[in-house]
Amino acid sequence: MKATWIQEACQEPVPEDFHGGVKWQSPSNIAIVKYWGKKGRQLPQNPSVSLTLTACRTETSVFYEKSDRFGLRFSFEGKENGEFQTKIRDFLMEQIDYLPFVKQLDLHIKSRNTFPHSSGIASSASSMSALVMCLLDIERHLKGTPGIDLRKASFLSRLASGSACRSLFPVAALWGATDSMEGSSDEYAIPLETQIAPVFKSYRDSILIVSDAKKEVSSRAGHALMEHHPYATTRYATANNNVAGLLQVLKSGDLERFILITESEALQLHALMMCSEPSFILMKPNTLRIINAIREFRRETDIPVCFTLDAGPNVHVLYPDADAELVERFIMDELEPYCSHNQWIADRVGTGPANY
């Protein structure tokens, strides 16, 4: 059966001792061309392209009260979380030049995911982009200005967690400077919604939870291993070529080439981890069983279904909406037994952050 992590949106009233509150939800995203390796101040060594999701999201409420000094409380899924609170405090203090108004606010942040945290789905992407949208919404209320600048939101989200900058845009996003796209930047992501074929705007992503345990190595540690990686230079060149190719594919709707780039990128990511020092093997036996089953199903049916992976064991099964019935039947009949407690999430390309 499908996973049941999708939760009702928070409906907490504004606490009596707080001036007001804002609520935003922001989705995770799945990179097709992977970002792996940093430079400078949270800048990517290579550009990346992602699809924005729908069901896998973070819902964040920020209650605020004007104060003569900064205050912060944080709870995750109903429980106070000191580790996350420290990370958020550090982020806010590091970016105080961009968010000076928080110095005079007492903040109470409540957050929850609709998917399991730290299990290979990009929870930092959804959580930090949701938080940034809340903060910029508070700034908007305090200043009395209309709207939120999504470029600023993407810029700040990047500083919080690199991949978070891509979650600010519907359908698909590009992050990283590349000659293949005018206006691209290492500082923020840009939307691709108007530059892709209709087939990708309704694409499905079924996320098979091979393991819901915490990741064995953090993304931060994984990126750091690229600093002295023997294949770093080759990897960055390959990623740049794949971005150029994928941008053409997304525009043309060439599903065969989409599959080639997508699966190659997924396997390269894990190959880089397997030959780093120290090395990590994050795929599990059932990850490989699922990959082999997907490829066999594709050969037998000619359905353009493929897989990708994040930095973990879980498998994202990507396919056109037109093939959803047959692919989901295949997942239920053949792939569910490889999932932890038969759990998987039926997701699809989404529309980006929203109030709730």
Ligand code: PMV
Contents of the next structure:
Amino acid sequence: MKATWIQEACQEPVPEDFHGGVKWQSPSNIAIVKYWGKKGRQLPQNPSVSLTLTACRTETSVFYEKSDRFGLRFSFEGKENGEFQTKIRDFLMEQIDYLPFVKQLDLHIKSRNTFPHSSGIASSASSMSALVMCLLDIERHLKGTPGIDLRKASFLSRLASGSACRSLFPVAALWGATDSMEGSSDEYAIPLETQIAPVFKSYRDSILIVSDAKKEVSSRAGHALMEHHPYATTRYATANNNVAGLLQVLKSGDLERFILITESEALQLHALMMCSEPSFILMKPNTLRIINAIREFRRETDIPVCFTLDAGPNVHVLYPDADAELVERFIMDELEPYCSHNQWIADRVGTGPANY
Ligand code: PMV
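Please supply the coordinates for the form predicted in complex with this ligand, as a counterpart to the form predicted on its own shown previously.
Below, the chain from earlier opens the complete complex, with every other chain and molecule after it.
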């Protein structure tokens, strides 16, 4: 018998013979101080701080049925997807000690992203955190316990995909042990919402799609480049300092210092890749044109707009909500022509995972 709450919770039809279903959406996040380099079991070499986004997110439904053995079917955007299915199966089997109830479930997972598939935006943070929220919600239903432990959700998301552990919290999150924050840990991220100046709670992030090609270097390969990197020690020390500085800035609302740290972190990430072995140049000519245009616009207008980059050519343009009208006009007039098919995504700081 299908419980009625499933029909209410899930707009999608419940597959035949499935007895329960949960659905969660979870956002992507943008790191201001970057995690680049890992150790042990998906532990970071340095702490990182991110802003939680809202428009770029993954919506995941998991239908489940009790079974005498584990079963999994996965479809992405309406189509069965073997590659993702294997990734999820591997993750579940590796972490089975933390999710023992899964052994007796037949799972049917359906997932979709709200951002274009070919936007070059990494989706592992949003997809893995959405999946973990679904799994812990199922555990909650099976055990009849209240609420989901976000620390456990962050811990498990980290094991699935490092930066995913930061997507669980509203506004901003810190992942990685640092003397600058009590309670910080390499094992999971912690929320920063209560320590953030109002200006950052509505911050804008317009994501300019310079290239919609698949990532040139996988995150896994990128982190591995740090293992014998000549600047690794200096990098980890700098990142620690930048986390300490950024935590102060996020509290005080000092936008000038925010810009210094944010842009320096983005360029360091790319500098590290440029001088690693093998070397990668992930910026494209239009990435540099956009960066130069942003700096010129900032000089001319005094509007505190700045950029950050992921491990790819796309540019995240960060600015206060109060300046949105002028900055969006600037993006449309001057930056859009540098974007692939004129594509950009108007995102902003958000509230973290939710039922949908
Ligand atoms: O979580 P991963 O393994 O995809 O690595 C993320 C790396 C960066 O996006 C470049 C930086 C970060 O902290 O998110």
